[in-house]
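Below, in structure tokens: the form predicted alone, a single chain.
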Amino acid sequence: MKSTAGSFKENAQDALKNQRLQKSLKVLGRGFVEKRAKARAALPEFDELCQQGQAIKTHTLKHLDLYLEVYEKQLVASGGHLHLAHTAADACEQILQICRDKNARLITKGKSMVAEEIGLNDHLEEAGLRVLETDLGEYIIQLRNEPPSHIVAPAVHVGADQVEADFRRVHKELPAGRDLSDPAALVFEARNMLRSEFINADIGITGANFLIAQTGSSVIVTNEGNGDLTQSLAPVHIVITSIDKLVPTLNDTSTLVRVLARSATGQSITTYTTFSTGPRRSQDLDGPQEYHVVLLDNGRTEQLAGEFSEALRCIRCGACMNHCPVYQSIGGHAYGWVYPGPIGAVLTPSFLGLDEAADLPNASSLCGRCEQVCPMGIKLPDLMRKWREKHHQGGGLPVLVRSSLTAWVIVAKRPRLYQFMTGIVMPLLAKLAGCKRNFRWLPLATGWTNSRDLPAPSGKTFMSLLKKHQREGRL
């Protein structure tokens, strides 16, 4: 997938004037995060089945290259073949060479997003394959030439009004008659469209929310039963998942399917959870007849090395960005790449480098929400804070913006010279801003004052008051 994130700035300033946009992120915030928080209470268990999970993937990504030998044994046991691809390119390459050996035309996919991190829609079509999503949600961005808002709900920005709108023009067999104002109808009439092509498909591709090293199986989660039928149809299924994704065992997986759709939708369980091991056998009524494994890491083992390593324990819930303030306010969209909100932020320079991504650490109040609701505890304020520093140490900040630091560092480790300015400043603020108590424009706080009001200081500090306090006995 092509990056924007270089242009943050300004994809965040077109989010927040897109009045649509803005409408639906509302819903977003306010279903998500209510279902959430009523599956959280339903299940008292769910504090410790987060915590057994983030042992689980700890201890998985710590002994990663022994299970990863273990999951190949099983993988090939089975009659899977196992593809390790370095880069994206190479993945790419691979699932390209795997659709050419079985002179493929057609390809229906699941939704992946590895399959986006790594280009592989455009790759195949290029290469001239007609590759069809098939989940719904993917299916109307990919209508709509656009890359996935959300890792849950790819197309959560869009109406429904607008959906009908690209079904009526894509959709040329669609009588110009019929209702579609109701969303059962749109379903309806996807689902129509997509039959067929499921039938007729020569190449089926899914991703994994996991793979089990003990059985050399893959594991989606879907609501929609459309990965079941792309990887049970097609002649072959490729799976397109990364390192990270590794677990060890059966209950391992069981562990954390309990706490992903809790998660991420507030569902107990979601409609299908489908495990696969290896293609079709003698006794069994459908599967395919070949199935494929290509493994990427794409600089998941550097990451793994590094400070940054406990953001591969992400299960791609989006819990985090569906409770963060920022993506509340601006989508994903605006974070200009794969993953957005504040695992987004983690990721995204792992991957592309800071030179391309410093802004997207910056865009968080390091409020802790999204450590709050992480399942697998991941320290994301901490971590954003880290890439902060390495921009600052790096040079990467305007020569305004360091030497304000600069000059705050100097007064905020001298005590008493931080209590003569803000002696000085806080009183001063108080009667710039009079009785309305807030600033609607500030010098050098436009950035907040631009879209909100910045409510002015009382006028005393904290020590001032202390100070009196002990003084008039008090205290």
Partner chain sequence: MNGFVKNIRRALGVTASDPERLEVVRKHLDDHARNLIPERALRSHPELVDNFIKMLESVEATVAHLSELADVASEVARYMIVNDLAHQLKCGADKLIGEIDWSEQSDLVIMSGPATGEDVLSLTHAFAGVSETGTLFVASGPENPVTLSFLPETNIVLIRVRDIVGSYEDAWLKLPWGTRGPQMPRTVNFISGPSRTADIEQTLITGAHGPCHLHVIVVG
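Which structure goes with the form predicted together with the partner chain, now that we have seen the form predicted alone?
There are no partners or other molecules in what follows, just the one chain.
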């Protein structure tokens, strides 16, 4: 996927002004946040399960080489094919090669963030293949030619009326006068449009939420059933996934399944969790004749060695973005690449480099809500802080920010000077703000005041109040 992370600030400005988006984001903030809280409250063991899940992931990453060898052995024993891809380009090429070998023309696809990461659709379409997204959210954004704005709910930024307009534009063969005012009618229409495509597809591509070493299986966690139709009706099933998805055993997977849906959508489990092992068996009457797994590294091994390795525990539940005040204000597109929100702010600089993505870890107040809700206990604020330090050390900060910080350090290190200056500025600001006690506009601070008010100081500094109270003998 092409990045626009480099213009994060402009993206964020646009997002704040986009009223439609703001409306959609309000629904998201309420929906997912409340549902997760309810799901957590309904399972007394939830926190402990999360801790065990973290331990499973840490253990697996520590022994990743060995578990991968076991996984490969089991996968091959069950009749599957494994393709190893060092880079995004390798993975795209390997998948295209399988498509060519099969003379494929129509590819159906379940939702996969790794496929977004490697820009798979573009690669296949450029080679003349027809790629059809079958997850409803992905189908909608494919029609709109947009990237996903959320890792669980890719079309969360699109309103029902927009979906209606898109369907009318694209589904030309259907009667113009049909009633699409109800979202259920939209879902039904998409269902009908895709049925024959599932059946006619030459290849079905899905992602994987987990890979299991013990059995050589891949697992998808879904609600719509499109992933299952994709992978069981086409004669060839390709799984595009990455090395961090590995888990040792079925029992370990069960633990992670217990926390994934609860963290993501607040369901106790998603409607479907599917364990796929190899191609169809000799007696089977359906299912794919071939099963390929394309296993991507794309910098993850390097990450394993470095200070951001704990981010590899991520199970892509989306809780960190659902609870992030920044994501809630600007949505996913502003982040400019595949993974938005706090986890995106940590991953994107690894994938694209700090030159492109330095704004992302800086766009956070480090409030810590993401870390609180992350089922994998990833210290997202710490990791963002690390990127900031690197950025600062690398001389990446703009001159104005750098010189202002230096000036602030000079003043802050000298208490008398600091008190003297704040003693002048605070009352002045309080006066300027007037009785409203809020600035709607302030020179040099429009970056803040354009989208929110800035609370004015009360007029007195803490030190002056302290001295006053001491004088009056109140302390």
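Since the structure is predicted, the reported quantities are computational estimates derived from the model, not experimental observations. Numbering follows the first chain given and starts at 1. Throughout, rigid core stands for the largest set of C-alpha atoms superposing within 1.5 Å between the two forms.
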| property | result |
| --- | --- |
| Per-residue C-alpha change between the two forms, residue 103, threshold 2 Å, rigid core fit | no |
| Rigid-core frame, C-alpha of residue 61, shift of 2 angstroms or more between the two forms | no |
| Rigid-core frame, C-alpha of residue 11, shift of 2 angstroms or more between the two forms | no |
